[in-house]
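Take a look at this single chain in structure tokens; it is the form predicted alone.
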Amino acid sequence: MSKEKILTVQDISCVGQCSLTVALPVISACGIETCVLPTAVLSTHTAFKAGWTFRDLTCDIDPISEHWSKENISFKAIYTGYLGSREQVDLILKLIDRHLEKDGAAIVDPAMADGGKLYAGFPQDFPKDMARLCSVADVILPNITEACLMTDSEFRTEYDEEYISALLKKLAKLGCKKVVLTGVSFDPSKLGVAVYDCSSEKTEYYFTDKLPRMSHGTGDVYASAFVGAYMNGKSVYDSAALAADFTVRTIEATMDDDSHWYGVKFEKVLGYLIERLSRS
């Protein structure tokens, strides 16, 4: 089978553009065959009112990767997102050593929190679970907050730049590679990532206009856009670069729409991203 294909795994929300169907179609546009493992299945993400249906899909996990030994399937890389236990943070990492060729990527987006806290339904001790997953990674892509809750630091809405520096540094001591952190601002204006690269210790800086709209899904939507633009062959810096200039479009088609609360059109911003990759 062609070695130019990725696994990506994690849930679907039939409705709600995140997750999967934000995954499959954004990686897809870059020009990357998709393959994908479903953790869960949900009517809509949890953001719509209570009453939302949810499915759990761990017990297929396994049988579902033995049959790919038997068939022999690996991937370049796997691209984990929400994960909803601690079993599949198990079943995820023996997926990794049966299935991602020696030269491949783990990229890993620890998808359990924003704003301080937990989404709701994780365990308290549920980080350290995503760090262990976080430890074989080549890329990780989390925000400031599962930052914090993965390596026990002070989670703090105002900082400078020696405080991100401290957490990227905590961060790398986790056993990962790379470091994408997201939701970066040293000005309120701007909003951007820090990129680690954790055997140099060097960081780089990415920032945008940050736009007056709070958006679901736009974590899922950058991670995707990273995964597709890295599979690319661009650099960790300039895919996490793109993926903000992509998110940034995302945001922006939306903004005109108050009834589209529940996720950004980022179908309607695939060219871009698709011309942005085709420049080199």
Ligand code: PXL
Given for the second form:
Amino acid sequence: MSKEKILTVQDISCVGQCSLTVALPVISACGIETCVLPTAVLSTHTAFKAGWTFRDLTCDIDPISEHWSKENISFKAIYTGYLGSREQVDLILKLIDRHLEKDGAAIVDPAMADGGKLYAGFPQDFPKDMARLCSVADVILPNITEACLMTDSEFRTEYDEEYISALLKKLAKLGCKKVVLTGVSFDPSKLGVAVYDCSSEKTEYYFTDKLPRMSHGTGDVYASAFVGAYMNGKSVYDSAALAADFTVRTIEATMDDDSHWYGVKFEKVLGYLIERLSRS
Ligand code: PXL
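Other form of same protein, the form predicted together with the ligand, not the form predicted alone:
Okay, now the whole complex, with that chain kicking things off.
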């Protein structure tokens, strides 16, 4: 993958350090021109108390794409995250068809659930639609909850390698090429990712120390750093590992501030990300 412009498709949560307000600075810090297509505008992300505003931007996707077609605009990667409606899945499939370069990468973070539950606002059968988007992806980055919802698997908090292996095989059946499954832990002191190649059926793991804090927004920080590293020519495994190291540092940077529950202070450690990328 060479350094050229990419498109990221996800919501703007005005406050909450997630989605576009993370992807834009993180991927840009990696030296990659980052174009955006907002799926919705919310006053905050949906983990805030009920009352957040939600402006669905489904109707804007096609007109934006039509204009881009007239301007011959294309992207080296299209990275999707939180969507505003199920209708957006078909619109994004069309967008990938029209604007992703032939050797480009479709990277899908099926951001819709965590801790065994769908985020507030999504219909129960939304994972079926998200699975259709995953089917065309070069890389998908689900957490275990999202993986279970898209494959009709039982969500467990305690599991072994066999459980993860079965989940990876089911995800591969969706049709994607590679899976980076996040939030995997076989040891209470370690947290990591499973990187699965769907054609060779090879799994590689990468673990970091597990920090004693649950943090919102780390999925978006992780996926954005992954995309930034991958677009700098790193392999899927190396990008997955680098993104994990970066995400741990964003949590560490937030640990001393209990009031900062809604996201992580990734801004404080962007220097680390830039330095890691410049090492090789
Ligand atoms: O970080 C995932 C995310 C993105 N966008 C919105 C969310 C969430 C998680 O709650 O609510 C609007």
